[in-house]
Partner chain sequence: MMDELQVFVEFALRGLLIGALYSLMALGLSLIFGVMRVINVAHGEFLMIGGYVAYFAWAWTQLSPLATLLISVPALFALGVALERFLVERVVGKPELASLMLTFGISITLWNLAHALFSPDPRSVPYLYEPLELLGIYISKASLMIFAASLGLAALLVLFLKGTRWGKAIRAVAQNPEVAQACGIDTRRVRMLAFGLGAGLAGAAGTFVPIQFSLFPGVGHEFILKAFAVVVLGGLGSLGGAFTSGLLLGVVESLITFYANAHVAYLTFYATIVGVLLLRPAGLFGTGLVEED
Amino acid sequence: MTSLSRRGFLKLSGALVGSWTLLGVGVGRGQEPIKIGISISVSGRFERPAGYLFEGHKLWAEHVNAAGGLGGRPVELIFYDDKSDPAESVKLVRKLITDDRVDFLFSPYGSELTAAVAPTIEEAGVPAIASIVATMKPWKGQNAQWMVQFSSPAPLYLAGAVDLAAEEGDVRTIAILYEDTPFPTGVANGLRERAQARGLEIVLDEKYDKAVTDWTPLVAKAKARGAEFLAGGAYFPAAVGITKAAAAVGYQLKLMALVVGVADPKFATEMGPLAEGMAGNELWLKVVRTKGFLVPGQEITNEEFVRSYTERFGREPEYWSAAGYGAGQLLAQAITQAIEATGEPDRMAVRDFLFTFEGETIYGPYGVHPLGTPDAGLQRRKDQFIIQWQRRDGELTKEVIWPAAMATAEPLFGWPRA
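Please provide the structure of this chain alone, in the form predicted alone.
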């Protein structure tokens, strides 16, 4: 029998705070927990994807503790609301390290906040997994020693869409619009490089401030320049705003591909017919046959994760959810190896495992540049997918259109579809 012990969200020093522990068979209530800290965006502009990520973390903690914990000790998630603010996140990570004395860390959601806290993590020497962070800034040429990147680097996010546009869509011109923050800038860098390699003419390459709420002038400029392919964006509001702006100016495109927001199921609900033909990125698929560590002698498959998550939260997981769970699997394996080698969850042993392990979790392949190299900790094995909203039996569904080996449908060219 298992029992859930959750101290809910409480107001403390102006920030939401809580902890999450599931006590299960083989986990002694008197055992000192292994404490894992998270600065997470419970509120603010990253609230939606961060919420999915945190659900993945929570489900992982529940599963581990229900299975007996790690070395007989429960894992406890200690979390604070960073309000999607980098400065707040830095303060909270310091608090987790110095006041809460956490053993390990999951990074905040996203590139902007993780880039901000990276120096604090490195200075403190706490092993950390950047669960869903695409910027290369904390690792590229930094010789990092304590934090590893779990997900794909930003330049790869929409590269497959460029390949499709050039190879199958007869596209010759592209406009790149992106928010002036680390993750979207990285996406734009990848788009620019791949477009040049594919011989596409970049007719507009423009960044915008993260405070922008009306993308009409930028989209109108892309239309005036004759761009057949519009790509880039940032987060969910940008995906919605750019799509609406394109419709408002009567933009006829061969393809539009925007990051993050298009993959969210809420996008199709909010956009209706305008969602059809829209492309975006996915970092994980529920149909991929992957598996990963849970506790010694026990693994969980991607199929089992999807089923358990759906039962737990009443809807299917998104790639953010899978990243949260998969990062937990990686950390659990690192902690287990450390306990077996040293008798305790030794930080140095955990750190060394994170930088040397090559394998997979339910999220897919994992492997980073090793310690002692300029790009230490930078992800180099995680795969990517391009999805597109298409109609199947009258309903909008997400279909994989790249790579060809994983495709569930042929790509559609021409937007809007109506």
The other form holds:
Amino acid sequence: MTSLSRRGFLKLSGALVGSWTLLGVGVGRGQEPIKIGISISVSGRFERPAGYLFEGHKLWAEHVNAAGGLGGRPVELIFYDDKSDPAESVKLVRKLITDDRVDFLFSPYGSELTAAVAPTIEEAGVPAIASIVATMKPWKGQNAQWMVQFSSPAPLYLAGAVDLAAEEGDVRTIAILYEDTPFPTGVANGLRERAQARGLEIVLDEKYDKAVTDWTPLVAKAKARGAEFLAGGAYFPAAVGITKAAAAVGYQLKLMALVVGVADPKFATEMGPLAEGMAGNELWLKVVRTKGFLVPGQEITNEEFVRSYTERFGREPEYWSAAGYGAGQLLAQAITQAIEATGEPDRMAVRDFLFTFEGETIYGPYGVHPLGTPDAGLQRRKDQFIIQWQRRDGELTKEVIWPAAMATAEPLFGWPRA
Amino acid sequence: MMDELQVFVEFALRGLLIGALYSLMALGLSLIFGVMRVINVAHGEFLMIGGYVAYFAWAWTQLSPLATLLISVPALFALGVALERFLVERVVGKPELASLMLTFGISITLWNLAHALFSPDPRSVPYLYEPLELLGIYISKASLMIFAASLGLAALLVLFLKGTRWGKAIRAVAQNPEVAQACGIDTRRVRMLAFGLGAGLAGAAGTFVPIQFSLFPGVGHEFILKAFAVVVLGGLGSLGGAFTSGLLLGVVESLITFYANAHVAYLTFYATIVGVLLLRPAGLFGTGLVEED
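Return one more block: the form predicted together with its partner chain, after the form predicted alone shown previously.
Now the full complex is given, and it begins with the chain already shown.
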């Protein structure tokens, strides 16, 4: 170490980490690994969520390799730090494809970076899974052919609540209130479409300016129109404001479901008794009863994933982690099918599987618009979990109430509860 | 028909209740302009800081949220006095652009400071959200309380301005600072007092924000535009005008939200500013702090 300064040592470590590989002990030596590339935000503004996402990918690779790999071949993750920068991300994805010659790709973290790399991926023709991306931009009307969306786009955030209301709540009328910005508008589009499909009468469908601070007139309008189900919102302030407004106008609802804000633990502490019975959305929760493919003949449940993740990283997984792991499960299943069909992890076979498969991972349901359609690759089955604050032993707890098969509690209809 | 009438009354009443909060904020803005000819762009931030003072007073001491007025109003009064003494006083009597730029700077500084200190996380206080039923109309106890408290504070302000020596001095300075000074009134201290009172009124309005709405560092931006519209409609510097216009715009906003939609209702505020300035620049009630005598 005499000639190696601290800075030099760090640089060397960085270089080593830069081409870091994951090879499990249970895999036959000498088999060429299946290489999966990822440009990931090790630093910069996405460091935290991207860190969780990458831990999910890592744990998945370790599990697969420990179980003997795919078709006897280990999986190898090759990654570089994109510093949360879209331009850097594009450069690194090109490098992964041309220099490292990866077989498949996981997208970078989030909408911004994924939207940036999408054209490169489509141009190069490498099957890719966009693990955690809410934007529809890379798919909507793009006729994409290589990348699939794994997580939910905005229209699927609350759509499950409409199914729940129609199937179990005997709800006939709905009011949709939403902020006039892209994300809440996407959520409202999903609500509207699902409500029409379910035959609910939309008695009020209104957007409001993001500067709105008083939701009372809007909520009172929904009440005056006789809506039994109030849905929409935007972010935390809207969730709080709409809930308070509904209480203030003495609104008796069968169900109220608001996007994003309700699921925040702060909602229960700030709203107290008003939180009980309020429904919201979650991408994934530790308690959901999901499961999925690991290697041929072996499945893993969400519960096992949570336990294994906590042991491996010394902290509990977040939904980003589950998305990372789930995306791995989907890829593993695609590769396995391809090997069974063609004897090797053929890119075309993997791609065709990703665009046609309908199934489940620990992250939840999966299924995209098929190849050849304008929205090909856009996620259409990953409805978010509908959660509801319910009182258990005197404490408000967040329960999953939809989809029914994965629910942790029976849904409560009728708000306010007190 | 009865139903339609009831809906109209309901929405007008809701607007009236919320309008009291607009009035309270506009009173402070108008008072400051009346006395100092300073357009206080930072008034929204005073409201926001008042909200945080009240919020933390409630969270730490478990005082009744209404009682936190006793902390937030003096705190904002002190902040106003200090800002006036050290910053705003320097631009009094200068071209209006100077005071606009200065208060704009104060606004941005306070907003960023709040971001750093309190985080962008929205906060709210669960208090009196249960509704009362009046002739089939449900109104939350909180909004009734806010309405009553706003009226009370406005009445106190009027009593102060009309019944005390300092109040009369404020009105004198608003009417004619030179003559007031010639009569022995310490106009500098009067300006400090007026700015402090204006900030205190914004602080009082801010106290109600986490109760009725949600408190976050940018909340002042949402209210300042409304307050400007109220002041312009009421006539710059007219306290009676500010109070009445606040209630009026609250009612109009609520009714438009019901009969058209929230987007159009929001536009009402912009349209009011433009319309009044074009058609009746002195506002509905004229300008000046004294004409209501």
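Positions refer to the first chain, counted from 1. Everything numeric here is computed off the predicted structure, so don't read it as measured data. By rigid core we mean the largest C-alpha set that fits within 1.5 Å across both forms.
- Here the chain moves as two rigid blocks between the two forms; the smaller block's rotation against the larger, from C-alpha superpositions, is 47°.
- Relative to the superposed core, residue 247 has its Cα moved 21.9 Å between the two forms.
- Relative to the superposed core, residue 282 has its Cα moved 2.9 Å between the two forms.
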